[in-house]
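To begin, one chain is listed below as structure tokens, in the form predicted on its own.
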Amino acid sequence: MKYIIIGNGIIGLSVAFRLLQNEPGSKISIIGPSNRKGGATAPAGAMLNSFAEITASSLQSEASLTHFQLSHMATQVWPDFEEELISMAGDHLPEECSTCQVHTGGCFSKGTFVINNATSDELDDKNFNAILSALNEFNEQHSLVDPVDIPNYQPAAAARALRAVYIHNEGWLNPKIVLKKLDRIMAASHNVQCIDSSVKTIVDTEGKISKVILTNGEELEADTFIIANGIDATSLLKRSGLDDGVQSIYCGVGLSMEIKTQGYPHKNVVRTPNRGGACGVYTVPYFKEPEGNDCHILVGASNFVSSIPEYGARISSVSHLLHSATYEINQNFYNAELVSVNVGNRPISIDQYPLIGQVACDNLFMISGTNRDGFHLSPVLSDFLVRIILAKDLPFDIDIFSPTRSVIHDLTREEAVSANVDSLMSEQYQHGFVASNIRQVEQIRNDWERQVNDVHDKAGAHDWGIPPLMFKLYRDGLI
């Protein structure tokens, strides 16, 4: 069997890995630019957080519960997935993995601290409470801790947390090392061909995909084709005349920064709950060296949804993240060395849920729309997609995320208006807003509510609601 995988990011490589596991004799061509410019993995924190990502509006619909089920499963399977990668890589492991023993290695560890401080507004409190509620409901191991006991947590006095929870089984790893591991596995396999190019067109011949045409004019044939090229999925389908009924993909532009802390190493994730417009503030251990005391940390993350990709960092985002990490996590970061600024474009669907399954033809499949969860979900989604391709049983049904589904509307208009106003207000507080009096807050909220309702009217959203992340695209007429 011959496969063509369009896209060489974490999802595409994970699908190739699963195919090698399930069909060792298959021939696989992976097509994607080697520089992966603008790819979603670049800014990834790879926090392996499921419960820590829960918000007050999570777990209230079938789609949300199914997505959480995928996320929770991914957190559980990552250690096994790492072992599988190490085993298949054999002598081709990157240098950083030379002493790795998975659970005791340098680039993987468990333990996430979620802090609840007062630097934003009450949305933080609502989301923190939702995390605690879900941890209890699902009997997930956790401990309420005194924030002063969190290692290397030294915020400014005005930013100190009053509550914190330690989630034992969520953790972190270095996404760049994992990607390098997968690259080494593919390069070492005689059955895999990695092509440094892009696909211009997918060719449909009498209801079946027969080949792809690359940007250099080269044509490649295969039996089965998989679209896993992130934000470019929609434009490729449109160029190929195969986009009918497939939800559009937009760009969730994200930024993170790697710093070297000069003597303040982290062993755990330290983060706030998700906040309006983004995932809050986090610091993640960012292992770089196989031996020694590693002081590299990833600081993240900004987020905004755009109709077009961005490749450069916005100065305002860089400034805000550095200030937030220093002010809210550890004041000693003022003396840290800025190692790199990472910008990536995460593929996000209109309803913010993944697109996974068959599309257009019997031998064409798609996996995209993973938003900020692509890296985290890659071991699970790649396994599910390969099971779909090979007609094997799935652990549970994910038809709800079919690429040809209708847009999922799991918020009422009333719920969405409230959520959007909360999100927009949270954004203001994150960027230093201080009200002169309580009436000013009320006036601003009322103004936001009028604007949000106007956008709903223009979008024809009378009996459904616009998710906060997509509000500005609807407002600007881009959806």
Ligand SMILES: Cc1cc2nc3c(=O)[nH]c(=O)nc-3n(C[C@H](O)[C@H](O)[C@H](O)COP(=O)(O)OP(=O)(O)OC[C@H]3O[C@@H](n4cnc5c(N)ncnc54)[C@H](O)[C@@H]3O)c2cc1C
Contents of the next structure:
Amino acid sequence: MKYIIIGNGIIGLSVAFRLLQNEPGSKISIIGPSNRKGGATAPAGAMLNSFAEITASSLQSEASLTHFQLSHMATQVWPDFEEELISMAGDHLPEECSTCQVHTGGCFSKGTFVINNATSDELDDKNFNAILSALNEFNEQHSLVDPVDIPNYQPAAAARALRAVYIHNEGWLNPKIVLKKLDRIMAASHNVQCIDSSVKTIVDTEGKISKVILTNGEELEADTFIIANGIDATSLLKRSGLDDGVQSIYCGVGLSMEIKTQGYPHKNVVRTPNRGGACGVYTVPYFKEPEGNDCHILVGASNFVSSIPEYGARISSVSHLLHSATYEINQNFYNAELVSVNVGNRPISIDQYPLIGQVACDNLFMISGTNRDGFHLSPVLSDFLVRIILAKDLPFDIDIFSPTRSVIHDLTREEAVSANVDSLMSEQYQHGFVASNIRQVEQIRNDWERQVNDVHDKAGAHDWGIPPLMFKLYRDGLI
Ligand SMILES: Cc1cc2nc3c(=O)[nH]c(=O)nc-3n(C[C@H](O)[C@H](O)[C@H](O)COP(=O)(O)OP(=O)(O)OC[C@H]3O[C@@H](n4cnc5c(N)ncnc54)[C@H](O)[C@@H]3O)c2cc1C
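Please give the corresponding structure for the form predicted in complex with this ligand, as opposed to the form predicted on its own shown earlier.
Full assembly next; the chain just shown is listed first.
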């Protein structure tokens, strides 16, 4: 059997890895530019957060519960997946892994502190409460902690948290090392060919995909084709005339920054709950090299949803994240060195759920739309997709995320209007808004409520609601 995988981010590579595990004799070609420009994977946290990502509106619908099931499974699967990667890499592990002790090594560990401070507004409290409820409901191991006991947490006095929770099993990885590990595994396999190029079109011959045409004109044939090219999925399907009924993918442009502190190493993720417009502020240990300086920390992340990709960092995002890291997490980061600024485009669907499964023809499959969770979900989504391709049983049904589904509407219009106003307000507070004491907040909320209702009317959203992250695209007529 011959497979072509279009895209070389964490999703494409983990699908290739699962195929190697399941069908060792098959031939696999992975096509993607080696610089991965604008790709989402390298700039990722990459936090393995499931409960820490929960918000007040999570877990209310079948789709949200199924997504949570995938995400919870991913948190459990990662330690084994990491071991499987190390085992398959054998002698080809990157040099950074030379002191690896698997789960106690430098680049993978567990433990996330979620803090609840008052630097933005009450949306943080609602989301923090939702995390606590879910941890209790699902009996997930956690401990309420006094924020002063969080290692390497020394915020400004006015930004100090009064509540915090430690989630024992939610960890983190260095995505660049994981990518390197997967690249090495693929390069070492006699059955895998990595092609430094892009696919221009996919060719459908009498109802079956026969080949892909690369941007350099080269044509490649295979039996089965897998689209895993992140934000380019919609455009590729359109260029190939195969986009009928497939939900569009947009770009969740995000920024993260690697800093090197002067003697303030992190041992765990320290983060806020998700906030309006983005995931709040987080700081992740960022392992660089064996026996080396462990003061590298990844600060993340900004997010704005756009119809076109962005490749450069917006200075407002840079300044906001650096300020948040020093003000809300540790003032001693003031003299940290800025090592790198990473910009990536998260693939996000209109309803914000992944697209996974067969599309257009019997031998064409795709995964995209993983938004803020694709790194974490990769071992599970790749396993599910390969089971779908090989007609094997799935641990549970995920038809709800079929690429050709109708857009899922989780929210009623009333719920969405309220969620949008909360989100817009939270964004303002995150960016320094201070209200007067003569009912200014009420005035602003009323204005936004009118605007959000207008946008719903224009979009024909009478009995369904626009999710906050997609609001600006609907407002600007881009959806
Ligand atoms: C700042 C930031 C922080 C994040 N933090 C986290 C986190 O903490 N945890 C988490 O789980 N997720 C996180 N994410 C999200 C996660 O990174 C994505 O969900 C995931 O990386 C998507 O993987 P992908 O392989 O689908 O896409 P990508 O990584 O974008 O890979 C797609 C690849 O396909 C290539 N390509 C594009 N077009 C073509 C073509 N026509 N032919 C061939 N190749 C093509 C691209 O060059 C790219 O290399 C974050 C993302 C960002 C930007």
